[in-house]
Every structure is written in structure tokens, then in C-alpha cells.
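Here you get one chain, nothing else, as C-alpha cells; it is the form predicted alone.
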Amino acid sequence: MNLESEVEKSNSLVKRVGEIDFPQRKVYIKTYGCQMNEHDTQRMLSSLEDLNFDQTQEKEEADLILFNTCAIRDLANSKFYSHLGEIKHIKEKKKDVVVGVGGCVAQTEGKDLIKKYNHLDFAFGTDVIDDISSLVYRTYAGENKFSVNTWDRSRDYSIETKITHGKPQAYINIIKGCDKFCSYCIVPFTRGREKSRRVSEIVKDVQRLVEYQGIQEITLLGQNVNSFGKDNKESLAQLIIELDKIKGLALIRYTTSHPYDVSDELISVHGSSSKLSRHLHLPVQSGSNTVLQRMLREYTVEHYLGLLKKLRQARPDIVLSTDIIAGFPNETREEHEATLNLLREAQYDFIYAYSYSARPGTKAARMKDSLSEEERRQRLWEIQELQLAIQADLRQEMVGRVYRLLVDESGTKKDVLKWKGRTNCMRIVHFRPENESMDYLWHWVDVKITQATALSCQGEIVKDHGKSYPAPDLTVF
């Protein structure tokens, strides 16, 4: 059903969409997870728009109310369900309210959703995220107590970009699925296999949401995006080189990368992109071979230690994050310190780190384990003190340097208010206003950093260049 043909464009409150009547509605979404999904939000925000939604960020006052799931993590997984559970409240006193729940979690357990909770009205897979008006117009013709996980089995993959959000970032989707098959993750289960866009549609893409939208960074976006166009014999370098070229755009950055595809091609465009982020998350893992061959990861530590001294070869600044999981299944202490040692030869600038928790249907779920989870805990505990005691040091080199960033939220703390931004290579900054009744929101502002801590930066403003700088050179900053 191509809803889009089927509604009647009009100034009035109503659209009239094939056989139903929509007057003006709010819609509700709560997003887990990663950017992936954060971009899959700002599609469905978009399609719903036809069906006359507007979105609310109150669910109290939504009459649809949906959530885009992650399966990654036991955390993002245990907040949904919590989530879920509260919302039949919210339907017993407004009996009309729809509930949808799409995304990863949907996409393995969607019937059981729907039978386990009666308030539950439809449940979407991943790779239909762009039905979502096609669903909710389902709801509203009375059907209700459905499921729909049914993956695209083409090869082609082909979509623009949607954004609702007013911000001139973006999320740009290029490659989805992942062949890896990591043996702790879900993602192959959750977003199928991997699958490209061509670069010359992602350039026309990128182009639109610059000229029309005032788009200035981008982040491309794929489970696997360092292994992007391989179907289509391309490369994400190719794809970089040719949108280096996009007259006022102003920043790329790229994520998330598996350090088996890291090309020689790839990490000469580090060094040679005006637009590049100089930040790379480069996910390891584990400081251990043992414990990498276990988790199927398919390098060592001396091959991902060699990318690194390439990559700070090729861009001498260049920042460096990863993930790190503690307490795989059977890890020893030894394993344990091994990662100890690759946090302190790396000299990361940040990390995500996280306690192992079993994905069910992954090889790692079936292992025979001997840890406690107090002893993830701890080692979780030990890698984080350390990784904190290493990026205050490293931070400490920003003091007295100016850098400039793109200012994206205000707070007020102990009734100071200072705005935050992120320099190009991903370290947030806070600063305080020249006066109180400046407004910096999404103003590219120059800040000198007068204190540095492990986990931000406080500044103090040199020069606000304001909304409309157009593509600003990061180079020197």
C-alpha cells in the first residue's frame, strides 16, 4: 500500500489517507541504543508526519506510543521491558492510545511480545522500519495484535535520508547488516547481512541536506562500516574523497568500524580528508588473542596495534577511542591483564566498557562459564580506574589550546549556565557565555580550554562565528 500517493495534501486539520480520516495526533518515541537507531527513529518521525503526527516528548499526552529497541546490551534490553511494563498504566486511563515496539528486540521477539502483553498493539522488525505508516494505518482500519519481521532479501539497498529534528547534523545511513558474526553478538540475527548504497547516492544525498536542510556534519553510519561497497566494488575511503568535495559541508565522522576492514586506502584518506573527524572508534574488545579468538574477532592485538601506529602516522592528532567488554566467558586474570597492557600501550582518548552479558542465540551464550559476576564487576572496575587515570593525563595537552566546536546543548548547574559542544575530534567542552542572554545553540564558536578533567573540558569563548559560518576549517583546530 503506497500511502504517500493516497494522501490528500491540504491546509486543513484532517488528512484523509486512503479510507480513514487522520486528524492532528501526537506520537511518542523512546530510543535505545545506538546511532543506528537514533537514525531509524528520525525515519519513522518522518513517515508518520503523512499520517498527520507530530511528536511529543511527553508520553502521557502521546496517542501513539512507540519504541525502538536495542538487543546489544543487557542494560538498553532490561530499561524496555521496564518501559513497556509502565505504559499499560498509561493505556488503562487513555483506552485509544496505540503501542508499537520496532527495532532489534522486534525483530527476534515480536510474537512473544505481542502475546505477552496485552496493551501491546503491533510489533516491526528492523527491516521494516520504513512501513511504519503502513502499520499504524493498519491500528487505526481496527487491525491490531500483529507482527511483522519480514527481511529484505535483495540484494540493493537504497534509501534517502529523513530528518524531522532541526539540527544541522546528521545521521546517514550507508551500509546496513554485518557478516562478522562475533560470537557475543546479536547483530547479524538483528539487522541480517551486510548490504551497501552506492556512493553516487549517498554524495546526492549528502548534497540535498546540505543545500536544503543546512546540514553541517554528518556521521555515516553501517554495523560494519569500514567493510562498506564491497558488494558494489567501492570503498568507504571512496566515499569520503568524494564527499570532501561537498562545498559547505563541514565535518564527517564514521562509525562504527571493525578493525579487519581498516584498509591501507582508508587510513592514507586519514591523513589526507579536509572534512575527516580526527576522532576513530575503533572497537577491540579484548587485549587478549586467547580471549579474541574466542570471540571470533578475526585479528590480533599486534595487527590492531600496527593499525594504530598507522593511523597516528598518517594524522600525528588523530584521537583514538574503543569498546572493550570485561569478563568474556572464561576470561583468566592473565586475559584480564592483557587488556590492562593494550589500555596502556593505546593511550586511548576515551573508551565504552561494559560487563559481558550473554545475548541469547550467540555461540558466547552457550559457553560454559566459570565467573562470578562480582568478578566482572571488578575487572570492569579496574579497567575503567585505569583508562581514567590515562585520558586525564592526555588531556592535560589541551590546557592553553583554542578548538572549535559546534555547540549543541545548555545546562544549568549550582545556577551557572554554560553551554557544551564537541571539538572534531569528539571531546565535549563546556563553556560560560559572554552574557547571560546569548544564545549559542548550533553556533560554530572557537573556545580556549583553561581546565581539563578526564571527562570534559571547561573553556572559555575566543570567537562565535554563529549559525550560518559556512564550512568552517577544522583543519587547524
The other form holds:
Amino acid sequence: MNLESEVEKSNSLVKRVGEIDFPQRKVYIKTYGCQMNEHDTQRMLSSLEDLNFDQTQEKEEADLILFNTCAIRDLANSKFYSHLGEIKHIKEKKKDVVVGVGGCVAQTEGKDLIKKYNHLDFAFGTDVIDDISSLVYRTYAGENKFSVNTWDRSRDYSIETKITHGKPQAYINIIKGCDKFCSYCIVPFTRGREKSRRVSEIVKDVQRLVEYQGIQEITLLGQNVNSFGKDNKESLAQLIIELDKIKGLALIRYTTSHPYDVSDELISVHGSSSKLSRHLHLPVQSGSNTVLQRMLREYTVEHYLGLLKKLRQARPDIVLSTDIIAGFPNETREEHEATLNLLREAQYDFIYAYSYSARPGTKAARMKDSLSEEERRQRLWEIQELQLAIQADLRQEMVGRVYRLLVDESGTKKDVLKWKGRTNCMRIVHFRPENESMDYLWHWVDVKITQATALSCQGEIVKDHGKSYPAPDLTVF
Ligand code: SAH
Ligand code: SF4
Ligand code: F3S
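Moving from the form predicted alone to the form predicted in complex with S-adenosyl-L-homocysteine (SAH):
All chains and molecules follow, beginning with the one already shown.
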């Protein structure tokens, strides 16, 4: 069904779609997990406008409640289950509320969820996100208790990026799925096989966003973004070279990447691109070769450190970050210490460290495991503590330098009003306004850093450039 063509816009209060009148209604979406899920939520909101839905932040006033779920670790999973339980009382009070569960948990467990939770109307997997309006339509046409989790990799994969939030920043989905099957990870099961968009199609999409929506900063998204293009004999490096040419685009970021797919061509683009961020997130997971083998990561610590070296040669001021899993099954004390050594050597600006969580259906979940949860927690703590000391030291070099920020938020702490932005290299910086009535939202500002700790940087404003991207200045980071 082509909903778009059947939408009648004759009356702004009621839209007639197919056989059904849709009065203005409200949708509440709770999103868990990664940027891909945040982006999927934005796409769903945009698509639901066709059925006259506006977003609300209050689930009590919603007509449609959706959960966009994440299955990466047990914590995300269990949070969702408890939130789903809480919705029951809303449905008891307000019988016509429609409740749907989508995303990574729904992909693998949708059918069971439908059976188990009486107050759940429908479930939908990760490959049918763009069909959300049709699915919601089906519930208003009287159908309920259904689950859709089909894969469709045959279609050329193309998603025009729809923005609903009026920021100059946009996520651009460029590849879905993951073919790596790391032994601990559920993503290949929840997101399916890799499928890339075409370079030419993405370039057109970004051009349109820059020209008509005022987008200045883009983040290219994928579960394994630097594996982009393999199915079409294209590459991420090639895509960045093309995006670099777009006038009006200021900053290109990409996330998240796998060390195996960092090509020499991509490293050289980090050196030559004028728009690519000076930050790279390159998850290593462990500093021990034997653990990396058990994780099926397909690289060694030496190869990984070689990549960091080449990246730093290509772009000497590049800022690096990573992901670490603490306490992989049967990790020995020596293997754990190898990770601490890697942190000392790599000198990351920040890391995301997680305690290993067994995911049903993965190879690692079938391994006999000698570690206790207490040991895992202890190792996670050691990793975080060491990293905080490393980054506190590293960030001292920021003091006295001027950084350019895109301002994204303001807030009052202990009665002091502060604005916040991110540098090109992803560091968060807070600064006080020149006067309290100034509105810096989405301005580019140059800020001189006065204080830097492991977790926050403070500065004072040197120059306010307003909302359009200023010409690059080599004295500013
Ligand atoms: N594609 C990226 C990672 C995406 S998942 C890569 O290959 O590096 C985001 C992060 O979640 C991973 O980097 C990993 O550190 C963490 N993670 C994934 N599965 C996990 C598990 N079972 N337990 C703990 N952390 C996990
Ligand atoms: Fe998961 Fe990343 Fe490995 Fe894919 S490459 S299986 S997303 S950790
Ligand atoms: Fe979670 Fe799915 Fe993203 S499992 S991390 S929401 S790809």
C-alpha cells in the first residue's frame, strides 16, 4: 500500500488514509541502544506524520506507545522489559491505546513477546522500520497481536534522510547489518547481513539536506560503517572524498568501525579530507591476542596498534577512542592486564567500557565460563580508573588552546548558566555566556580552554561566529 498517495490533506485536523479517518493523535517512543536506533526513531516519527501523529514526551497522554529496543547487553534488555510491564496500567485505564515493540529485541523475540504480554498489540523487527505507518494502520483497521520480522535484502537499499527536529546535525544511514559475527555479539542476529547504499544516492541525499534543511554536520551510520560499499565495489574512503566536495557541509563523522576494515585508502583520507572529523572511534575490545582470538575479532593487538600509528602519521592531531569488554569468558589475570597495557600505549581520549554480558544464541554464550560477576565488575573498575587517569593527563594539553565548537545545549548548574558544545574532535566543552541574554544555540563559537579534567572541559568565549560555518582558521583546533 502506498500510504503517501492515499493521504488526503484536505482537512488539517483529520487525515483520511485508505478507508480510515485519522484525527490528530500523539505518539510516545522510548528509544534504547545506539545511534542507529535513535536514527530509526527519527525515521518512524517522520513516517507517522502521514497518519497524523505528533510526538509527545508523556506516555500518559499518548495514543500510540512504541518501544525501539536494544539487545546488546542484558541491562538494556531488562530495562525495556520493566518499562513494558509499567505500560500495562496505562492500557487498563485507556483501552484504545495502541502498544508496539520494535527494534533489536523485537527482531529475535517479537513472536514470544506478543504471546507473553496481553497489552502488546504488535511487534516489528529492524528491517521493517520504514513500514511503521502501514503496521500502525493495520492496528487501526482492527488487526492486533501480530509480529513482523522479515528480512528483505533483495531491494536496493535506499533511505532518504528525513529530519524532523530542525538541528544542523543529521545522521545518515549508509550501511545496515553486520557480517562479522564476533563471538559475543547479538547484532548480526538482530540486524541481519550487510547491505550498503550507493555512493551516488547518499551524495544526493546529503546535498539535499545541506541545501534545503541547513544541515552542516553529518554522522555516517552503520554497525560496521567502514565495511561500507563492499557489495557494490565502492568504499567509505570513496564516499568521504565525494562528500568532501559538497559546498556548505562543514563536518563529517562516522561511527562505528571495525579495525579489520580500516584500509590504507581510508587512513589516507583521514589525512587529506578537509571535512572529516579529527576524531575516530575504533573499538578494540581487548588488549590480549588470545582473547581477541576467542572473540573472533580477526586482528591482533600489533596490527591494531599499527593502525593507530598510521592514523597518527596521516593526521597528527587525531583524537582516538575505543570500546572495551571487561571479563570476557575465562579471561585470565594476564589477559586482563594486557588490556590495561594497551590503554597505556594507545592513549585514548575516552573509552566506553562494558562488563561482558552473555547474549543468547551467540558462540560466547555457549562457552563454559570461569569468571564471576564480581571479578568482571572489579576488572571493569580497574579499566575505568586507569583510563580516567590517562585522559585527565591527555586533556591538560587543551588548556590555553582555542577550540571551535558547534553549540548544542545550555543549562544552569548551581545557579550558573553555561552553554555546551562539541569540538571537531568530539570533546565536550562548557563555557559561560558573555551576557545571560545571549542565545548561542547552533552557533559556531571559538572558546579558549581554561580548565580540563578527565570528564569535563571549561572555557571562555573568544569569538561568536553565528550560525553559518566560518572559514577554517589554522590557529583554532
Ligand atoms: N560494530 C562495532 C561495535 C558495535 S556494538 C565493533 O565491531 O566494534 C557496541 C559495543 O558494545 C561493542 O563495541 C562492544 O564493546 C559492546 N558489546 C557488544 N556485545 C557485548 C556483550 N555481549 N557484552 C558486553 N559488551 C558488548
Ligand atoms: Fe558486533 Fe561489531 Fe562484531 Fe558486528 S563487528 S558482530 S556489530 S561487535
Ligand atoms: Fe542495540 Fe541493536 Fe544498536 S542491539 S546497540 S540497538 S544495533
